[in-house]
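Only one chain comes next, encoded as structure tokens, the form predicted on its own.
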Amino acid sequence: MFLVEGVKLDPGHSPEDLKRAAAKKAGVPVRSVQELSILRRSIDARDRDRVRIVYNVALSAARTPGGCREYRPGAISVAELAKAYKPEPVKVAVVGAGPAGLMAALTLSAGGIKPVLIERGGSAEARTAAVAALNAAGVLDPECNVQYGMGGAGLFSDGKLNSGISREYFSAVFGELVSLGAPDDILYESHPHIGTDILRQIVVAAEKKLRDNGTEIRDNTRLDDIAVKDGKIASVKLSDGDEIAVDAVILGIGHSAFDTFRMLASRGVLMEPKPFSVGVRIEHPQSFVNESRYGKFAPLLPAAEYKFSAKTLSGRGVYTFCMCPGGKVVLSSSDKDTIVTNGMSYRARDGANANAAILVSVTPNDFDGSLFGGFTFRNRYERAAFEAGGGGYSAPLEYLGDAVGKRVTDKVSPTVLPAGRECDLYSVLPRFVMDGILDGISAFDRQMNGFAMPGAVMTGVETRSSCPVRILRNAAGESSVAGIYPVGEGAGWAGGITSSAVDGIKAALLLLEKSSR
């Protein structure tokens, strides 16, 4: 097959239109095209009056295309990456079943190591039920929620797979997801997403695949302690009283388990404080975003996205994060009497509202600079949000017009459950954060006219976009305690589903290589 790049078509085109355009670009008769595969699809909306769909495709034809280079597909599953290794038997625990932990466990299993997968929260089905109880009745399960459980925090998100890191190993991540039930279009969309509804099915399929391959899964089981001997991990101690001897641990604990971080530090696992971000979720009508991005072509195109960043008047960074087209704001608390928000979308992205976090950077200089000062900082404002919401897990919210002294019309209906309560968000968040949010909204309005509409609603607080600490690791991927491989967002080495999954795969391959010597 041969690579044909930069095939441009109008919105609303047919598959036959794509075939004809690709053949023309390749310089071959359309009747000679035998096979055509989409490698990448993106929307060029720089000019709203001339929106184009841009494709890179691979095609085979009876006549060799002139000037086209041969297309060679990359790896399509973690099994292809792992098959090069023949490891000796070793005992490995994978702690945390988010994207990093799940992909690490799948890679180890494919390579011949059957790990024990330990997850403090419940199954995808149990988590869905727990979140439904929180949304309906304000009942929080501190061990099974949006933060804890199979699939990690990303299970209740938009299921975005785009990332700013190198595309190394991406094909393995995407290929594995497709094998577990993800839609094929994630393989070629420029901004791939799965949707929280499909992502839950994928996590169930991943769990079944691991069990069928001999992996032991211990959900509803927390890592309570570790034993270290001569500077190396010796065993893990679990909340059910079991102690498991191990040769290695892949540690993908996420960004919320403060108790686990504290335990690890007490056992000699070195960490450092790092910057993170705090802010709110903002909601606009999705129709406004579509029109702003695509103009008259909006009805022919999928729900539009945006991504903005700017500097506040004080020089801090402010940016949008995890934008969810046609989505809703979801309560993501894991500690009692706190409010944490996130955003999620279903595969169809057909909700009335678009939402995104607007986050302001926080550095160790904004608190006492201690190792765990960032956890204390964010918890303070999560509790302030709970109080401002009046208890019962109602989230504090404020219309933008009220925050800036403008008349509010055409209010956007908030989507957060179980409820929202209007308040002054300056009473919830630090002044530098709220000032930064409003500075950012003004800057973003210059990029998308109307972003600062008075009826846009802000819901607090978003504090879990990243971890306040980083677990140190060496070039071999190990922490200061030998045999512990910190991975993913909680370890401070990744951000988002894809980069966390890649980080888990890399750690698993390091272990497979080491065990094969």
Ligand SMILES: Cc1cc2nc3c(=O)[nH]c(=O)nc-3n(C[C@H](O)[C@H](O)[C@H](O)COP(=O)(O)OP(=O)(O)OC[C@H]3O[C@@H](n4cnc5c(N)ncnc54)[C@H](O)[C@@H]3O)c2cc1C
Given for the second form:
Amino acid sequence: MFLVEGVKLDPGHSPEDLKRAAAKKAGVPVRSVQELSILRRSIDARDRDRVRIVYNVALSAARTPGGCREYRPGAISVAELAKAYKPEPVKVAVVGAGPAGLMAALTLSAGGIKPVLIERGGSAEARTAAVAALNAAGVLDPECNVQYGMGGAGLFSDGKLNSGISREYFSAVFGELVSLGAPDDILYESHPHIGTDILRQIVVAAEKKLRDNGTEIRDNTRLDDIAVKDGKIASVKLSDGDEIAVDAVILGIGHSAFDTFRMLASRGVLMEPKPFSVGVRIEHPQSFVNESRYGKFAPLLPAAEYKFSAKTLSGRGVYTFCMCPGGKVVLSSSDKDTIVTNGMSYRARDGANANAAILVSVTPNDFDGSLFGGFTFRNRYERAAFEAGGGGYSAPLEYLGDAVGKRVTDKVSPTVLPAGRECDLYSVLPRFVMDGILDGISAFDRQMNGFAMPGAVMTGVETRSSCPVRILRNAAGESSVAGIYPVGEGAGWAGGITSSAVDGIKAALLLLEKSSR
Ligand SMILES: Cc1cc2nc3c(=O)[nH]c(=O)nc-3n(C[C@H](O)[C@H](O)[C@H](O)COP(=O)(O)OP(=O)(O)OC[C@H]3O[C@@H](n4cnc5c(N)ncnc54)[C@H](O)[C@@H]3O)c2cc1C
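Could you output the structure for the form predicted in complex with the ligand, given that the previous block was the form predicted on its own?
Every component of the complex follows; first up is the chain already shown.
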């Protein structure tokens, strides 16, 4: 097959139109095209009066035209990456079943190491029930929730897979996800997205694949302590009283488990404070975003996205994050008596509202600079949000017009469950954060006219977009305690589903390599 890049078509075109345009661009007769695979699809909406769909495709035809590069598919599963290794028998615990831990466990088991997977939360089904109880009755299970359980923090997400990191190993992550049931358009969409409904099925399939391959999965089981001998990990101690001797631990604990970070630091695992961000979720009508982005083409195109960044008047970074077209705001608390927001959407992205976080950067200078000062900082505002919400897991919210002294018309209906409660968000978040959010909204309004509509609703607080610490690791991927491989978002080296999954794969490959010597 050969590559044909930059094939441009109007929205609403047919598969036959694509075949014709690709053949024309390659300079071959359309009737000679035997096979066409889409490699990449993006929407070019820089000019909303002339929106185009842009494709890179691979064609096979009776003859390869001169000037066209040959197409070679990349690796398509973690098994292909792992098969190069022949490890000695070693005992490995993977802690945390988020994208990082799950991909690490899948890679290890494909390479011949059967790890034990330890996850403090419950199964995908148990989590769904726990989240339903929170949404319906305001009852939070601090061990099984949106942050904790099989699938990790990504389970109730939008399932956006775009990432700012280099695309190395992306095909392995996406190939693995497709083999577990993800739609195959994630292999070529420029902004791939799965949706929370399909993510749950994928996590159940991953769990089954791991068990079938001999991985022991211990959910509802927390890593409570570790034993270190001669600077090296010796065993893991679990909440059910078990102690397991191990040669290595892949540690993919996410960014919420403050108890585990404290325990690790007390056992000599070195970490450092790092910048993170704090803010709110904002909701607009999705129809407004569609119209702003795509104009008259909107009915022919999927729900539109946006992504903005700016500087606040005081010089901090302010940016939109994790935009969820046609989505909902979700309560993502894992600690009792706290409110944390995030966003999700279903595969169809057909909800009435668009939501995104608006975040302002926070550095260790904004708190006492101590190792765990960032955890204390974010917890203070998560508790303030709980109190402002009235104490029953209602989230504090404010219409933009009220925050800036404008008459509020055409109120956007907030989607957060179990409920939202109107309040002054300046009484919840630090002044520099609220000032920064409003500066950002004014700047974004210049890029998307109407973004600052008074009826847009802001729900707080969004504090868990990244980890306030980074666990140090060396070139071999190990922490200051040898044999511990910190991975993913909690380790502070990744952000989001795809980069956390890639980080988990890389650690597993390093461990396979080391065990094969
Ligand atoms: C509602 C929501 C929507 C999101 N939407 C997106 C999105 O669309 N796209 C995107 O890229 N990112 C999204 N994210 C962020 C994404 O989910 C995270 O970046 C990603 O899950 C991080 O992966 P991880 O494996 O490093 O950690 P996590 O997914 O956080 O997994 C860590 C796991 O470790 C477990 N754990 C912690 N401590 C222990 C312990 N002591 N013992 C045993 N287990 C432990 C936790 O229970 C958890 O399951 C979203 C997050 C949320 C909450």
